[in-house]
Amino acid sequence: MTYPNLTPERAAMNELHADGLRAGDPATWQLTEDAFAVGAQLHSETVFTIGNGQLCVRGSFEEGHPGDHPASFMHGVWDDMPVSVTELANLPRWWGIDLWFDGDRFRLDTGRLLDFTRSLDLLTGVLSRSLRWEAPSGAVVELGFERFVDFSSPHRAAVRVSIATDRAVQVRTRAGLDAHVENTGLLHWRVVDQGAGDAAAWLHTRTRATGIDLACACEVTLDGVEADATAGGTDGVPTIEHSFELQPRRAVVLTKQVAIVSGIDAADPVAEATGLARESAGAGWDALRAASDSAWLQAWARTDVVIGGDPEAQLALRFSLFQLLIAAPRFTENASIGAKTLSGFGYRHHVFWDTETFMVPPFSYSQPEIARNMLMYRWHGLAGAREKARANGHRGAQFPWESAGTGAEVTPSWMADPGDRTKLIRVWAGDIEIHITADIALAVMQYWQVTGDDAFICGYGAELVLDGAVFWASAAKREDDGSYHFRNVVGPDEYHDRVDDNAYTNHLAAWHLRTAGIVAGWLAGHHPERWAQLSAALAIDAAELDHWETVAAAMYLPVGTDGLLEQFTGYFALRDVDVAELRDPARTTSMQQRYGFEGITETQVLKQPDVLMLAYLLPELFTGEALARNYAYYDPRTDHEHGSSLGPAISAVMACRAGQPEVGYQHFLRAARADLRDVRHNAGDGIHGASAGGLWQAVVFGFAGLEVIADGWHTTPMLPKHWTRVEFGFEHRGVRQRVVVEA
């Protein structure tokens, strides 16, 4: 990846976004790629994805390539799946343009490339690439492609190509909508109609299983030559097409206007998508950008955080945000952000305990509406939580572990083992790891903290904590110690399953417990009406408020000496570690997959660290020195570089209070290049969203030291010794707060 300069138009937007900060070098607001690897570009797909919070598609050729994974998902447009319960629908491939010359069709496998640059600007949104291709007639044709997806509107999105030669061709272009797309072998549409004519294009189509209507449309020009547009195609792809002969050194632009629109959002989608082509073809292309720049605009105002000092830093954070921004449920509060985000296939866009705990955060602070958006999703889902709590035997919200159109569980039973594809892995975490509920709740807390926002609260947010403390309160077990249990659970740390007394999930059960009771009260003395509601559906009483306490009390509360947490019950009695084989360079592969599923439970190598995460959550638990000590142990047995993604940007703040900012450096650069240089080599499958918002925690919360506190709020800053500044904003209580931290 290079850093060219933006254009002069590009670099004076820069002064004008953010509380009146400088942004700095224009370069770390670009990532560009300079040449075209065949063996890269699922990677390259993957961060070259663009979006505007209700859709997104990955960064594949326009025109196609063997080998890639092109895809477009929306919010919302949910299908069944074997083995994975369901997933967001690969949508109709709508950016596709064809292209011949002299009857030789255009892709990069064919003829000869000369010269290719691909660039994002994430100022923008703007993905565009620009290439010379020699023909297998002989010509030499430049391509200059441009698309982007409407910042301020949910339904639009524009591509166009400008094409130049460099002597007289015959040219034919292609435009139009496919329905023939897949999920990794998975048919999802079935087509209900479709039509084109007067240079329009448009195209129903169902999702098989849960009957969701979608309708695409285009409205196709061409300026600079004189060429009728031709309606065309087959079934489930209707086209517009133009053949023109080209002069050389003569440019002509091919634009294609597109709208999106589900039955979810319209009675009629039809009608609307073809309205908002029709509207956005005559608005134009550059009223169009016009809008959507303005909404980009107002979006980093409040969101970018600037680094002086390292540019890799600076990039790869506003990269990070850019891929949440174009992820966030921005129109709706019926969906949140899955894993990988919208820029994939991996998990299968399941919502996991990483959107609250890892991407919430920023959004709590910078856009509290969209972390309010994405904290609904979970009341929305309440049904789910309930049900799956009464499947187990128990009362409340039990929350799934992967959560996807209606709150139900949906994590697989079985995996296929990695390691050798004709076997079976069982999978415990939609069984066993309970923690996401007290995750869940967790958000809620910092999101009311930060914002004051008490509607939500007692609309919502209440609902979400008590009866999340009910289920706590129901599935904890008395036993004869006279303390309180979990027994085998899963907590974050995923090596080692089928656990005792994890710490993690013991602590946040007893803090969540004490906290609905705070919440109880505040509910019952500020808003009684809204109380009496609750309690009365909750089925919570005096009774039941003193059983959570006596809970949370007893809770079994591992430790071991001098304030050293044991991670569960008997985790220091296992095979210690080998430092230097978990250090080694060399190593490309996990811990896990070296050691084998059953074999990594029996040492005390760590996915990630469940003590340590457990003090970033609730820092009061642990003393300076208990800190210290804890994070002395914990940090050197935990896998960084293959473990989880979720692992490092904590691990940097974590680092920062322990008082090594240069290690949190370190750490802070494995979460930095996650998906940038693809670390782990399964960026292909879509965008680490977790470790994209740990990133922004990292420096607002480890390296900027803020904090907010119950009459405000403080910095301790702990910058690596190279940056010079971070500067960022916040609200706090609805009230815009800008902090600068200086070297």
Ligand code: IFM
The other form holds:
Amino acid sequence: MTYPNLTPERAAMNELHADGLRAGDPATWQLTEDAFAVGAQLHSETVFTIGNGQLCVRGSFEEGHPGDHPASFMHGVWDDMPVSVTELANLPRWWGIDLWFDGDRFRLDTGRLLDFTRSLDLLTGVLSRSLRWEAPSGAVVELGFERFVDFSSPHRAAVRVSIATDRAVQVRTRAGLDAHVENTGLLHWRVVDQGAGDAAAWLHTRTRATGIDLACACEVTLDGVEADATAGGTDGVPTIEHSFELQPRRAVVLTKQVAIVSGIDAADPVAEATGLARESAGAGWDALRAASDSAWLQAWARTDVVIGGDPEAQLALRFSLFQLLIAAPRFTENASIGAKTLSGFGYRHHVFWDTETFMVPPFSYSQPEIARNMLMYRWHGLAGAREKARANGHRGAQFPWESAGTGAEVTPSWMADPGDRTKLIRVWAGDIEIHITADIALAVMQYWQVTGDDAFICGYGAELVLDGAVFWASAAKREDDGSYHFRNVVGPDEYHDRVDDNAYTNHLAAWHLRTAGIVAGWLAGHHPERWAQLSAALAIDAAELDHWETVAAAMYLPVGTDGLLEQFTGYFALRDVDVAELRDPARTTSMQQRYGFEGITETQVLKQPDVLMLAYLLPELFTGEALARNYAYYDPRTDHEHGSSLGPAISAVMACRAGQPEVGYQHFLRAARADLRDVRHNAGDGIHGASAGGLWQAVVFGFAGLEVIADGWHTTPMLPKHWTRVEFGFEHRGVRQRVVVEA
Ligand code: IFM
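Return the structure block for the form predicted in complex with the named molecule; the form predicted alone was the one displayed.
Then the entire complex follows, led off by the chain already shown.
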């Protein structure tokens, strides 16, 4: 396992900075809701997700609620289902606590809710809920729930509830583990074994198709009252129950210390989980909190970005970083962050280009060891990428559009039409959205540029870049015009699929081939043995290197008048957008929903930046004038409000580069609100991880204008008018840098 590797000096510096973190407006560290709205419960479950980079749990109530989507996921615990569904298995419900008061079961759909607050402390990852509830019997109960996932180690979590009432009440509590959980209708677990005693319960389950063992264990303590515990439960549900009479205004606290260990991490997960839970119970809540809080402070000291003069922006950015920190693989290099993180069922936890293009960069700059883990996930997936290339008749490594446990392509070929779920729509991305191979190479090169981690490049990164180049060179076809073309592809703008010569794809392919030539030269010069071994393994000889240059030089690169790039062949001939319709503030659906999947392809409306995405990632391709020209053309044609959640943050950066920070701020707000305000009405499926990573990029690369150059870094700030300050740290070649931009 790879653990975060803090040197003593770095830890000392972080401790110092941690004190400063508490300063400022405490509200910008708290996500709070003061009422429970049934209609918003799935959204709330998502945004109140907590975790530790290995294990996440949605903010679902301990006691459950009708219509909820309770879920907890752990990196690596993939399972397959017939018709090629691969997803992380929802873990047995380990955070549940059921309560009865004079026989009335506590749940918010019964009785009367008198008071409710749910709050997530982003600084420590503790989720709290306090409420007053009038039971059907008339007794008024005060409950205070708290839970956290230990940020200092991969397998522990804890939940507790304090209970007080206004009158003498007979209380029954039940805390246990429950294997009868589902992934929106799919069942992934077989029960292997279970056990329960007076204070502890454990459950051993196994995924149905992949055969991954998982052990959950809990230790339960009750403080403030004498009560006998009873072990019990049913098949797959070991429990510990307490019954007692609670006197008025005498609080009792039920604490559940949990450990979850998979067979990937331990030879005997049951022994490991039961041992860890026992150890946690021995150490106690406060000790576990102290360890977890300290790990959080260290992470925040390296990650936090301070925005002065805009509490909404500050909270949104911290929330986004929190969501990335809890999902990013801190304890393993065999996992990465899925498009919807570990906070919901959306996209079945599959890893897209979202990860390398949007989520890896914040880590490359702030916590490079985590970025490295995410890039290593791709290296471990090389066999799947090579198989995909081979199946398509190519050489090299063609990375899958969607990736899960093995690195094989897992994009579904069909999906239900959201407008009419009796119909199926063909999904082309897995077949022809090929740009992801270059996106991964870009992330590797960016990581290398900022970290200077030659060892990673030599051992792993070069292989990712080089074998990707082998793929591009073998897939590019020279046509009668003497140029190499990529026909029938999908670029970032997925409103237009099956297009020819997408500018983004072709330019990135050419960039990838040239970059691979440079990497090959570096490897041959600095690590000749590794070059000899890798070039032999990947069949890269002098002719192959020449071929890369030839393909890059003769790549068909569409250039329009005045530097205006045509997004793909034929784009300019499409019907232009109806600006009034596109910018209509009353519109609540995407332009694709309005025009239909085929209809939208006949217009110039973009789902997300495509040419501008290219300009964002490879700015050296654009002169200032060309950038202004492309920005002026493509930005107004983009469905910023209801298109892809990936778009707004990048549009914010591009607006800054076009000298329009106030427009950039409007785009920034769209990204900031994507999940907090559920603008696309699908946050219940999980956090939009790319938007979260993009938000950091909007602030750091856009408003602060940070640029790492060959011999250092500089900033070209462009703050929105009302921002007073942006301050953040990043690591440049192992040395911590502090950037302060003041208005
Ligand atoms: O990868 C994205 C794509 O760019 C737009 N559709 C959603 C995918 C997953 O977030």
